[in-house]
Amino acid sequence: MLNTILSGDLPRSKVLAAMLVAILVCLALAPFIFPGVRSVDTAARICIFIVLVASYDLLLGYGGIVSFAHTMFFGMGAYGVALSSKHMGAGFDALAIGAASGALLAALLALVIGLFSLRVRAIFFAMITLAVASAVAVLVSQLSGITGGEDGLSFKIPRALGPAFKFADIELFGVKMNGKLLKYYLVFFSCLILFLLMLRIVHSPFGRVLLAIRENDFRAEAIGYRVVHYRVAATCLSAAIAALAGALYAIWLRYVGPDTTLSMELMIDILLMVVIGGMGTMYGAVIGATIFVLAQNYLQNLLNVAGQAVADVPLLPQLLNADRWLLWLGVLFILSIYFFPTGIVGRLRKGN
């Protein structure tokens, strides 16, 4: 049965299997085992995060394709949410609607840009897609009288969804039962649900052969594939997840701006989280994702207790001031690379 759930990529490492299970056990009961606000938030941001880093996954990992057009993916089914439930009022409908929208377009733009770039080398298609998200940011920037331009769209959800409405007049450990909850259950599922059929994918015939034009395009042409079409297919699977990743994540944050789903420091992120689990294995995904939105969260308040308990040492309070989070995720980005070259998903199932 886990096998058929796992499409067959079993962990093969008791390590990684036993920190798969606690990820998913601490994000299925986050809001019970973690109450708080900023707790449940983090929860919800990973499990977004997630679905975004294995979309990238399933495009640099498996097809070998660099893109910088990412977030802008991502940031079409935020926005097609944010303008739906404007012009639609705050219902369900309008939040698929939104996300399908979304989503179909991120298809059809990336099916133009594949279809146009593709065939040129690795480095062109890069700095074409880095062109074209640019552009759509700088666009959705100028665009205030229907994106917000830099402020952003804040918009409503459906009640059901919200704090103030109660689906139970109970609390269960302490966990109130209401919208916000069901908001939770959403996100959480939904994500769960696309990163099970991104393992289905990557582990049928189209992944494989994805694997096989990775390794060696000219071969795989020469047997008869049309690398081309793949590749293109790839990068439109890849486009459509990370446009309902967006819409998800807005819908949790009731918000869609340019920093918070086109910027290049995301676009970043999602490198560095790939890079960290390890490219070519959607369980690299899931421990990126989890690590680096944990450190986001967490590092200022460790090095702030860290700072605190050597406060008497010469140097290291200044060293571990909370103010350099970013100074020392970046040592950490580079002890990870130094240590796991391969990824810490690569790395737990070599030395298995």
The other form holds:
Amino acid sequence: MLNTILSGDLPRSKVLAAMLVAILVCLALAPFIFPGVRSVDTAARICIFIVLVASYDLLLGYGGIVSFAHTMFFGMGAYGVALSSKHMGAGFDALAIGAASGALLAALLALVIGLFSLRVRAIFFAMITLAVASAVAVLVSQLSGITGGEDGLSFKIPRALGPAFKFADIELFGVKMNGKLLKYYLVFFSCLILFLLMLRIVHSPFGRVLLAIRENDFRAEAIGYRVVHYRVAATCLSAAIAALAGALYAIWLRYVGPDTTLSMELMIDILLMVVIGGMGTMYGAVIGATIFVLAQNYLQNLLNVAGQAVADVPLLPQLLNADRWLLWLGVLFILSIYFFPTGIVGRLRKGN
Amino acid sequence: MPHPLLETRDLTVRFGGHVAVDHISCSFNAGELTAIVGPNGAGKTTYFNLISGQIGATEGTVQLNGHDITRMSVAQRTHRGLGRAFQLTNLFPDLNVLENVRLVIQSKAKRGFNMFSLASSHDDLTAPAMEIVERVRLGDQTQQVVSELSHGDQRKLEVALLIALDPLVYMFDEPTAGMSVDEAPIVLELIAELKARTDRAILLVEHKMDVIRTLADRIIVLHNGALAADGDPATVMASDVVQEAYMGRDLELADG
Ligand SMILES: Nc1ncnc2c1ncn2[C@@H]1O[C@H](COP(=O)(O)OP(=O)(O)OP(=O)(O)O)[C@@H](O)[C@H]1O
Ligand SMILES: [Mg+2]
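Follow the form predicted on its own with the form predicted together with its partner chain, if you could.
Full assembly next; the chain just shown is listed first.
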């Protein structure tokens, strides 16, 4: 049973298994274990980034394809939901249509980019995606009439997903049974399903072909796999799933803007999360996204505490100033890549 | 009357000014094993590359089973029935032995786009893969990662991938190169078994004359990219071209 759900991909390391179970339990029960707006918000972000990063891993770790357009696809789902909700009014139909059309458009655009560039060489694809993603980002900020420009778009979501909606008049462990809770679980279960779906895809016959192509595309072609077709298919899949993650993100934030979905910084974050977690492992996305989002959200607090603790020592307080959190994040990543070149998951599995 | 499974007409490729394969017209029949010989750099591997499509022809055509395949992609040619084992081992190094072979069977079964089932649940693909792994005597190493195999075992796997493909036209490029004396016979035996299949054509690039003598029905000689001789083994080996082409390194020819 578990084997089927996980597509036969057991963690193969006790530490990894423990980490994954801990993350799953924490995310599944986040509203109850960590009540408070900020922590639930962090949990939802982790869920969404796990899917986003895993969809990038499908491309990079399994397909061996470097893309810089992943945030663009993420953004297409987010803007899809925002625009449909703006134009159709708040409603689940608007959310579904927005998410579906965002995913479809993302897949179509990926198809076009893929067919144009993947025939030539994989590196060409990286350059094209960079160009297209930059162009789209500029376009989005210019077409402010439609997209809200740099300010982005705020929109309404169905009442059933808002805090005003009470579906039961009790409090469970002090948590109100309201629409906000429903929204969290909408995000959580959607992400869980999408993740398990990707886990299945990488262990399907198709996933094996991707691995074969990554290992030796020349021979993959020689035994009869049209390498271009498989690469394009992987690109489309990955784009569509990224768009769905984007749709969830927009629903969660009730807002979409260039900074939250389209920025190059976000693209680099995704790359880092994949590499830190471990490329080509899927579970790496879980570990990488969790650590990264936590660090992003709590490193500043941690530094504050540490800074106060060493307030009397010279120099150290300046170094541990909360404003230096980005520096420390950088140091953390360099260290983790240095010590775990195959990512945390790769390291843990090898340790067995 | 044997019919040609594979035919090349004026097949030519130029790299800059250098003509690596020079107007080779030749056909290969079902039930026949043709040895392709020639000194280093004669164009044997390049001729194979043109046939299986890794390199586009400058001139000329390739016909497979009566169809022109000159403009087809490598993968398309493979599905039409061309199969190739490479001179330089060319495997999926981080996958295990069984998975390497299973991928070939999966390709033949055209299940590569199946996305939602578990690859490991396709028993009808795993079973024949297992059988072939055992046939090439790698049964003890099915779960071994390819990069950890000995050179000889990698060569066997190289041949296993071709056998798994079971094409109409088998192309072997020095299949026993670098193999030890006790390993080479395993591969040669497998090739001899294939010869018994009268509906397949086999092309074998080989330097070792004893091998050619026991296996070949016919020999063609390439020299500077051109077809220099073509005929039954005894005649070709005795001909002047062969003596000339192999001048200086004809020991293998002489005493096999
Ligand atoms: N892609 C290429 N670009 C330029 N020259 C090439 C290319 N491929 C092959 N050649 C040249 O074509 C000639 C034929 O090479 P080929 O590898 O076909 O020889 P061969 O008969 O297989 O030799 P060997 O017995 O050493 O395997 C050589 O001179 C080689 O340098
Ligand atoms: Mg050669």
